[in-house]
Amino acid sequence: MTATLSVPASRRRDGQDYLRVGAGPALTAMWAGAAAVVFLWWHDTPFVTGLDGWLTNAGRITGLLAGYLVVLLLALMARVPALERGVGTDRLARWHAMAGRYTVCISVAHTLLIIWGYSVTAHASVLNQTGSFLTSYPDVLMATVALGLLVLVGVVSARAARRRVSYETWHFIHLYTYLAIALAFSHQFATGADFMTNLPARVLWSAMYVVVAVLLVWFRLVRPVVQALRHQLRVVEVRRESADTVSVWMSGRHLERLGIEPGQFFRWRFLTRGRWWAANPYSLSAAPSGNLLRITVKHAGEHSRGLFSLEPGTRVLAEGPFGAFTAGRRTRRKVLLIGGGVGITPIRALFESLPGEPGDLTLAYRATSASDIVFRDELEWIARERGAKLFYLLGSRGTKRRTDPLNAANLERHVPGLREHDVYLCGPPGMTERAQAELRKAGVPRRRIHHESFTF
């Protein structure tokens, strides 16, 4: 079978709205949450004296937030669809990322400091009171347990450890969080100065908990597993575009109901030996036509390689569509479109389907070489069809800045007027991040500037 495009000026959502909570009220609702768990502290707290009623309460208050926090931690990751098309998948990842750090943080600090103020009260030595929490407090010993578990994630998720793991066993060790939350739980309230006595906090705090396990169940469980039965997705043919990049095609039924926007991507499990297990973010490379969906996947590591031998028929798990890399955050009749690397594949959607008039839309494709260019044949198509302008950058990734083809004064010759754009930018790192500083030294506002992230 030989699966077709077509390229429509716009794309509507099948006459629906999609609830969107945006990256302000998001924000707002979290630091909320913070002011009430300290609130909760000083409620309970009518004075504090010595130096043991300070490290005790400072312990105190670092232990409520490390348990709020590790509620938000999930609660960012459980894929509501309000906020992923609301904040973007890679702004909430970036969330994570940080309040992950501030978690293990906090909790180390919440753990010396009780045992601290335990010693200090008790006229006994750190090492001494650490003994007797883990020998006389089995809930102790759990909690210990759980904020091991906690660095361990940590560890994995620093940037430099990263780069030395791929995406499935980074995700895999991730899963470790779910345990140490679920070892912590009990030694909040069985310990908890705040919990012991106050039943209506007790309550709000086991309700904030089972909220988000309820989201999570849902919307990463539950969810999939309905789209699957009632989409049936199957790969129906895998088309080689270069040595190292293969598109994967699949067809199913209803995808009108999905609300896909072209620039947004799925969790995709392909249900084969060997790969059913692992679920992968790709981004759709074309606009929705019809019953078809296209990715297009460059060999990256072993779950990407894997595709180059899907067989066509093969069963598909598509978790989505996340992200609000769309259409949506548009805010000026011109737009830039910037892609490299991988990150080709949702601008190409957006260039096919972005709403414009003849030179409204500009493609700029940075490429180390012409040999690494994809979808050379379409992205042109497009163009001419279109109206639109479309220009490639080549140049090796070490070019020095004054000589990068992305910089200021280049992206200025090909774009006129390069201020009064939205810029759509997706790629590697390095690439997204020097090319934002240039757009900003063009005198493109931040807040015009719309990039995705590819990193996890």
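Take the two forms, find the largest set of C-alpha atoms that superpose within 1.5 Å, and that set is the rigid core. Remember, predicted model here, so these are calculated numbers, not experimental data. Positions refer to the first chain, counted from 1. First, how it differs from the form predicted together with its partner chain.
When two forms of a protein are overlaid on their rigid core, residues whose CA moves 2 Å or more are considered shifted, and L215 is not one of them between the two forms. After superposition on the rigid core, the Cα atom of D139 is displaced by 2 Å or more between the two forms. Relative to the superposed core, V71 undergoes a C-alpha shift smaller than 2 Å between the two forms.
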Second form
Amino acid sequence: MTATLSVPASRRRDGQDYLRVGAGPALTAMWAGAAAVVFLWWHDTPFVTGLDGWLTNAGRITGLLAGYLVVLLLALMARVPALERGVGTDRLARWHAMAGRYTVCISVAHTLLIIWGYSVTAHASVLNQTGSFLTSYPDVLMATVALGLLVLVGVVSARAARRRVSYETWHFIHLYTYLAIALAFSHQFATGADFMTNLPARVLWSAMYVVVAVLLVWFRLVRPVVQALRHQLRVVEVRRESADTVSVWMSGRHLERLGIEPGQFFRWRFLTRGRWWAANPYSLSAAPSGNLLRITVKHAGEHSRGLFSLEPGTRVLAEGPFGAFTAGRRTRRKVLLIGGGVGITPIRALFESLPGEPGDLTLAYRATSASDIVFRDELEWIARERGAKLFYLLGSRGTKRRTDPLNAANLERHVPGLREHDVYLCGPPGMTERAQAELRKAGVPRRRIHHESFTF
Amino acid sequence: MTRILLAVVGTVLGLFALLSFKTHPLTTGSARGLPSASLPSASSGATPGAGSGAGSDSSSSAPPNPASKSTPPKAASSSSSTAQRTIAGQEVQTRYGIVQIQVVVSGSTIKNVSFLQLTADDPRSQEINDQAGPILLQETLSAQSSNIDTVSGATYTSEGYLQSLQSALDQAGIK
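Based on the form predicted on its own presented above, generate the structure block for the form predicted together with its partner chain.
After this comes the whole thing, all chains and molecules, with the earlier chain placed first.
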């Protein structure tokens, strides 16, 4: 099974470019939404006076923002293809994590401010006021349970806690956010001053929730099922690439309809007894050819080690393609690809498929020693066929005494006119950070350094 | 870490800015209490403050007649100097805010005059109100009528004040 050298452009079958929403427009839309929410408060509030007015109104604004942000959090994770291709899964996940922490904090602030503000107005103690909220305000009890759930999820997700909690537990607890959002919804209309008397606001607000719910159901439930039925993926061959690396070839029907761009990844679920419940993200290590897909995995955890023993014929569910680490990011004719560790897999797919004349492409492969290099034959064959340059940066990680082989001087020596290149970068987090710093030092502007980094 | 700090500071400042923009039409010194002026009479033991709540009920809609009729039955000796009445004036919308006064009268003497409302749509108007309000009140007590000068530089507030005062004095039957 040799790699065939087809060079698919990043276009759909009908010749249209893929719909992408970039980070800039996406961020603008999110901020505009927040501004609209604040405007709703602004529009409904004649004036603010007194300590209680300040507190209660601060509580209202934070509450409205929290109601907006929880929906936004779901939208970011709805796996909408235009966002996945434009912004990138890794960045969406980071935004989700950041906004998630903020949402938990702002929900807590909303609760405290409202209790305090109302208690000042009513000349009641904070405890009495809390009691009357729970007992006599419609749906506030449910919302309080929702707050508890949100805080629980927040605490579990907090970075420190996540190292002590397994991925599965974390993921399972995360599902409670759906419950929390549902529980918190009704109190927004039942007690929210901006919604009680404002029908258009209620309609728009509900529409926002409904749209996101539809996106979630469609892209996270319906589409994967449709894809599984349509493509019928099965394992064809499992091949050992090095001592700790394995490639899995899969075949299926109508794969061209997946709209795969080289550099993208899928979430794979291998339907064997011990493995069907876990979906893991692996990049395609070759541009798709015919009815074959290939992933290459370095065994790092329980799941990836199990791949060595996969039997041909095993059914596979693949959700995707995801990721913006594709030709869509390119702005220059000349491209430098830097890969390290298992990050070589999407780089390998790009090296094979990025459009370019001989001399346009360069691949820098960072590895500790020659025995860690995977795809050596393939890469050298591609380089020869395409007239591309390939070099290795070997050696152990840099220390105070010894410089890392991946440094600005080395890169400039191997890559004439480095500044004029687009750089695609994929590797372990430490390497990616280091490479970015060195590239900046060599004068490559930040906007031309494209990288994908996952910390799932 | 810097991101967390930025988020917290940004949120707090943002909320603060939003809320402080909304404090424009402040009732003048709602925290300090609206200005009022009383005649320094030793005889008046009545507390004007207690009556203010009742007075404001009849504020906006009450025409002169019901107000003057509702008082006599209770106080048969309406002409006697001990019977004090608290009367709210009309609520007047000026170009820069709302003015409404309240008077406490005993017979035909204005014992006390105070603001029920004195709002300003912007900080500058509020400054003007703060300055002109007490002057208008003092002048009213001295003149014992609505025949007073407008405060220069506070024309709108003065005119609103006079209109509200006149409506109250009409109810009280003071000319």
